[in-house]
Amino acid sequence: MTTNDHPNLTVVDHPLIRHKLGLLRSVDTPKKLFRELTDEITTLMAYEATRDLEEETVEVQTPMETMRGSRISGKKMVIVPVLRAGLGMVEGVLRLMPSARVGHVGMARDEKSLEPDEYYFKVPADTASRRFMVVDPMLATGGSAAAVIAGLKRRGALRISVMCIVAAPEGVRALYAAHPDVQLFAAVLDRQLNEVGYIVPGLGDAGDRLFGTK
């Protein structure tokens, strides 16, 4: 589902994923619970997020007959987690595409001017023949996944999109300022963000319940 309000957004609006987005928000969910919740989440999200692969067509021997079949073509997709909550949809991706590449990218927040710093960037070399799909939980400000993308192109990468399991409206409008070329997926656009960035209503800091820090 797309919004005239937010062009570069599709929502993946699915009974599932409503459902399991309700747990995953619960302050009571453990974090076991809330590991298995996102991965089943992303699963179901990345059905639509690789809706546009593009395919070529083969021939296929079936017990019957033979007959023209459909794969995937080109290279491999790389999944780009952004460190550390990012990780946790990793799984999610891979369930469908075993035979995707993962690259990591490291950004840290800094805590008063909100802007991300990075400290590790690693993706395959070849990126202008990939397709590249920046994965991370949360999109709040907009500037972690703003910063990664930009990295992502000044290596050369030319297919770009993003996955988050919860946006708000300004990092949508922030990503779609910055990158108007770039598709986002999440499976709800909340409120708003609150006075220190975080997402409300949200879930909560989406590392420290996957990693058990806080």
Ligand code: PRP
Second form
Amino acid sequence: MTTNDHPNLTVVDHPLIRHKLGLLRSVDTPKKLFRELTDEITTLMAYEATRDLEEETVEVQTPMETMRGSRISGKKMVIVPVLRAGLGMVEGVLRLMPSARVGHVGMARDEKSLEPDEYYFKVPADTASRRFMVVDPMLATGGSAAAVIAGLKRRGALRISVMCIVAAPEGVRALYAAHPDVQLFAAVLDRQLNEVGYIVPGLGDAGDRLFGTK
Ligand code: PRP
Ligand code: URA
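Take the protein just shown as the form predicted on its own and give its structure as the form predicted together with this ligand.
Next comes the full complex, and the chain you just saw is listed first.
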């Protein structure tokens, strides 16, 4: 579903995603289940977020006859998890595209200024010829995602999308202002950010809930 308010946003809404999202948000959900739900929601979303992959025709010999089939063409996609929380989404995409490459970008959001601080950046070198899918469960101010996209563009990337689970309207708008060419996929668009930059109703701190650091 796309919205008039946010031309860059596709909300991947599906009964299974909504059901799993309710469990993911719950404060009573333990870490093991939180990780499993993050992974499952990612796979369901990735199906939709890869709808525009390019294909080519190939000849297939069935036991009955020869036919024209299809296969994904071009270089392998690069999944780019934003450390840490993005790591929880990597397997969910790899399940559908097991040959995808995986880059890593470390961004830590300063708790006061909410500005992202880059501490690691490693992606395949042939950036111009590959598609990149940035994954991070939370898009709050949009600062982290915008900084990752800017880093990818500086390295020559031309085709970038972002997949998050929970997005805040403030972040969606900021991302559109900074990178109108980048399509964003979210499982849900939440109400707003609170006074300390957390998404409400949200799900809390995704990194802490995935890795048990609080
Ligand atoms: C969280 C989240 C995003 C970022 C979103 O990460 O996983 O990367 O904040 O906020 P923004 O849209 O306002 O930039 P955090 O920096 O807390 O690091 P973590 O993944 O290590 O917990
Ligand atoms: N990062 C999170 O993990 N959660 C939020 O609500 C905002 C940023």
